[in-house]
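A single chain, nothing else alongside it, follows as structure tokens in the form predicted on its own.
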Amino acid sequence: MYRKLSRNLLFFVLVVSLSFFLNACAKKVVQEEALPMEEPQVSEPMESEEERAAREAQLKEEELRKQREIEEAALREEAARRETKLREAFENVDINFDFDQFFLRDDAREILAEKTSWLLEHADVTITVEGHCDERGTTEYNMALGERRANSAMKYLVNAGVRADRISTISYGEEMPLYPGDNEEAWAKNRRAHFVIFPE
């Protein structure tokens, strides 16, 4: 009986000990799993003084380049506007003639001198000189007079240095009056040579 009791007691002690042991192991595993994994710390390399200066110089150079591009674009745009105005002025300023005449007046020569300067600066431009008359006279006579007026303007330009192959002439006679009216004011404005730049 004593032996049986000792055996039971020993068995009980073993079971309790085993239970404590397993319980302790389980807590340790849970605690270990609960701990977050620490990522390895990667230290960024320190930027040297020379590298920092080089980086700042590169950024400054990039800003300067962008500023230059903006300024150059603005200059090109302004130059294009000026060129457009000069072309419009070239085409919109006519020379006028006295009644039944094709000889150049002093005011016509001044205008032609300005047109010559522009044409010499723009060697790739070609033009047409149109001769016009007022409504008086026959159609045939005015066509011939308009041609003589266009040729007078062309002759001045060629003598001033513009190549003849850059200039063509045409006469419209009385067919295309610029100003309507049967009075001297309208007639004086319609006796003209008009200049047209060929499309590029």
The other form holds:
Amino acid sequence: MYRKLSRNLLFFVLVVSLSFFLNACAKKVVQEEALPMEEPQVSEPMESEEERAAREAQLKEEELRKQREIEEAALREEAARRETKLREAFENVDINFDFDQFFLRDDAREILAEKTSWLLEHADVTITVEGHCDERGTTEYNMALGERRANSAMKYLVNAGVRADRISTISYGEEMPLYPGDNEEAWAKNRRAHFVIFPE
Amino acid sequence: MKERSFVFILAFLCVFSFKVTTPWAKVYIDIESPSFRKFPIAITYFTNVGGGDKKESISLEIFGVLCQDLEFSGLFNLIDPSHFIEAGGEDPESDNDGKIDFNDWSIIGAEVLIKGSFCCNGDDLKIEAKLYDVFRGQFILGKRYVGNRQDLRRMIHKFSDEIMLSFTGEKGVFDTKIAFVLRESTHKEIYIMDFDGYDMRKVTDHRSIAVSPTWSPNGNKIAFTSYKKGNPDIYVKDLISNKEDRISRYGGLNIAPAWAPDGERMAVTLSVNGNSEIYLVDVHGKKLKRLTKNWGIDVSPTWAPDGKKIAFVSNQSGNPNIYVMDSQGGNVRRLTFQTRYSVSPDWSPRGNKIAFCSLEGGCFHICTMNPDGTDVRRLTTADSGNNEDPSWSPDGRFITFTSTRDGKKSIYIMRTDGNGQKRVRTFNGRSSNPCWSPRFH
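If the one shown is the form predicted on its own, what is the structure of the form predicted together with its partner chain?
Every chain and every other molecule in the complex is listed next, the one we just looked at coming first.
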């Protein structure tokens, strides 16, 4: 397309130069005659190298910007997806405890480390840590144990730099089991701390 | 409204005692002595003296309730009615003391005999029940009950209570109730029912989690924990006025209420200072005194009937165990050592035993011990699932508890020697936290 344009321009320049030459020659041979010279004269002024380069660059720029916008939108979408996923993981991934214990196991600490970095990246978010127990033992002892579990998780987050006033705790004891079974598999999953993001 | 009708029935269920017990009945039986032998008892179908037809169902119902109560009492062996010699359906008008041929009863081995009659007109029901000593050919006890048709079970429970009184010197507990928690989808609500599972009534409608019901000493109120407002707070429901108060709502846990025998104070567990500790509060939730002070969990207080001591659960040794302290705090002593997990203490109304729940061989079992921690006895057997939450009957002769032996967690009752274990009733949801009422006056 550019090439076609330059070819036309070259043709035009040639035509103009030829008319001058013919005019000069005619003075000698024939009578003066007005020629309609003006029209082609007033057409586009000649474009300089720089101007052309600038225009081309601008076109290129335009194209790149559009490209970037598309790419950025995709990235933003991807980031939002990732963000939602992280947010969901924050709420959906519980930490689990041993029977009648509230110390943090290694697997719980790993999960809490991820939760910590998410909380540090989202300084405006406040959360509730829920402490839960399996269905064995008394309602009452389990409520106290659930509170200990929630407090263990909160202590970890605060020690890792999350502001304490962003975290509240509550114990549900054995009252809200995730899994209904009367077996170790269900009990192990029910002994947990669960994390809930406060609605903004 | 329901609770109001409950009181209404109490007021209108008139009882007439129409002969004083004989001196014989004053010789009480020590049913806890090892040499105790159950009394063979003959329970006859009560006769209809009121005319009209289709009253057989009433007769059957009376028979059913009497059999259930007296069998569960552990005091009697029921004699199969097919062995009876005396023909049923004799002229009821002639059914008086002089006309009973006690030989007919002693020949089949009966030592005790129950006869009676009823009269039902519309909604009105009148029942007369009599107890005889076959061996001596003597009348022991007679009662007349006048009330509503729907009070039938209550009337017979009251008669069973009188039978227990004449044999043991202490009234029975057949006219008492059990408060408990029933899971309804995701909610838990508090209910009360007769000790045998009949006449179930809903106490809370919080559509939240309501647990740990406990009766006031006079049986008019129930204290419990509910998440109705988000936090576990302690509520008191008046069963007479139906009024409900949230009495304790400090930050953190407000759980495990236990009325003092005086009915004026409660021992509760609060975590307002960051750690769950037992406090003494008044009936409005005002803190009177902090009773425990250690780094561990302290929960589930239960009062000695004289109000001088409180048993509770603490994990100050690393695992939950039963401890005892003075009711003003202090003098703390550990009672359980045999397993690493013992919870749910309930002090017997007689004062001589503490029931609790212990983890043994991977399962929870109901145990009893003396208040000094000696003489630990396991009452539930190895193949009976998880057994938890013991609560004494007001005469200290029975224990209600939960068990998973038949699948889902249900409420059971048994005698304190572990005999007579039976499921009270099955509900759609899981039931838990049974608490036996005091006697109603």
